[in-house]
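We begin with a single chain expressed as structure tokens, specifically the form predicted on its own.
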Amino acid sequence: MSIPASLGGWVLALILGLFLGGAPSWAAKVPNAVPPDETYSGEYVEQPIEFPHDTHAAVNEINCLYCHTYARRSSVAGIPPTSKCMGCHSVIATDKPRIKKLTEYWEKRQPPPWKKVHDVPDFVHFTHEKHLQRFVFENEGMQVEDVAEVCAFCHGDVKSMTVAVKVRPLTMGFCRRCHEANEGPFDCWKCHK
């Protein structure tokens, strides 16, 4: 059996990494955690402004928690107020169509009517704060700069997306399997209120 040339270098790096010192560094972005590997093909949710997560999170390396400030202390991650966006975009890229549209909302004193992408039923109580505590703030060896790796557990690699797309199933089975792999609680009332 031969390995295709396009995969050969990757396979060699993996084998050498395991032989010389355990798992490669990219395999351990979130220490003491087992990330879920299930995928889901969600519907595209059209937004009032096509927000480029890739530009902000990957190119400009803005931490998820800078914009989604509620995630560290609340059940919801929160959508940043328009004032946070305008803090930069009153001077940066003001000629771009997306920013012109954002500025229109700002001048009307209205937030853009964003639509939920990662929604769960109303009877499900998911708290971002508890998950960030477990996987980031109380996780020895985890750097807050790498929080996107934890966010990716449920949201996928948002840094590679423009408008966020649902790429994980976010079903009870998905959550339960993650809890099993990471020694999460199994009390029904932790998630169902």
Contents of the next structure:
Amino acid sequence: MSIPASLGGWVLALILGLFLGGAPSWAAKVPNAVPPDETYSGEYVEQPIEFPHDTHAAVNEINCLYCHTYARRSSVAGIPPTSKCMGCHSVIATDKPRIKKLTEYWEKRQPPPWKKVHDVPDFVHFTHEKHLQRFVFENEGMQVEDVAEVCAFCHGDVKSMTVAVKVRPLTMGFCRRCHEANEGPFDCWKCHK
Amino acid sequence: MSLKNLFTDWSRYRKGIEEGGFHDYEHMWGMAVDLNKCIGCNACAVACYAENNLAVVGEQKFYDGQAMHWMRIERYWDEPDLGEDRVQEFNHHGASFIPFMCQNCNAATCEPVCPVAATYHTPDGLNAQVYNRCIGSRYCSNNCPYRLRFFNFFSYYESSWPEPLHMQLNPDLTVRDKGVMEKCTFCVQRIRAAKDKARRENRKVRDGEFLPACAQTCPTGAIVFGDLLTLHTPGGGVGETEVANLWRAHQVELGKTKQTKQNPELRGYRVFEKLNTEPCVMYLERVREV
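Go ahead and give the structure of the form predicted in complex with the partner chain, now that the form predicted on its own is out.
Now the full complex is given, and it begins with the chain already shown.
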């Protein structure tokens, strides 16, 4: 009795999903949040290795926090140490040209000189930690597995990018409008330093 | 939003004598400076330079009154017209001195005169200066009775930290450019870090958990820093801080333009409190041999 019903549900969902197109939006909504909607077309930043975010985050479904592990407890999200890359890539896809390049860096004992894409000015005090606390860890009904949706507030849909590109303006107006919509702090000195 | 911020929120935390000088939010950071303990060694001023990326302006600009010392030891020498005997006496005693930093007044005179609301009162009881908003009109500096606001007349940073000294700059603060007013912040970056840490551990900020650079450096412990909010509770609040204890012990009360205490043994006073600026810094008078 229940099998056809759930099947029907799946079919309906599939049709709905196809109709709406793109990502399954019903599963990944962030509760108690008003996501910002402004966009920005940032320049493509040439990186030492063209890191494919889509392969990692979309195809293999690796959680953002697995590599950007400091985001939950520090002001910066952090770039993983090369040892973390090598943890997988000493065995996975070792014949690909990008991985060969990475292995070269590893053997030279040098981190790849990644370029910063999302950079806020030096006078801004921004902490990843507090934003993740608000939207993920202290947010009722929020699954840590869906953290990418929260990251997407400022970083856009990284799952569809190779090298991350700046797709939100990250200006003061952008921050303020989001703080207003989500009842963030008003005080100037919360962010300005 | 910005207009709302300007007209309503902006003055929300200014509390003068008519409201008891009290603040109704999380914290009210304040100080007690014991001049009896102060030896005038200037370590606090040096610590402030190191902590807050204060520009070194050079000798000539110092004489021109452009020094950027947020924290300074003010010296006062005797009056020459005191008469022969008295001058002797004062020379014997030496200069009198007082460590002087922004008094973080609850009803600060610098705040209402800013044409762009770059200086305002934070919910933490601090008198904040937002460098990005400052247009350099210098009204605030002119209106500060304590002369504790400092203006960047030049791009001092260009010559202040020649390589490799730029490596010593504190990343938690900006380096201020030409045309911006700056002042003591009670080391807001440390306050911010302590509050972040407390929030992470799901507790309140403990007394003495962090100190501003001057208080941390003071070799004699003359500067006591902490939360004054417990002064609000008559007869001693729960978890009274050291600084609130000192204020209470010396019967210095907020919301007064003149302290009414009778006992001459109690040394506490606030500088220029008759101006109703409600400073958050209390000084304990130096006891001298007569």
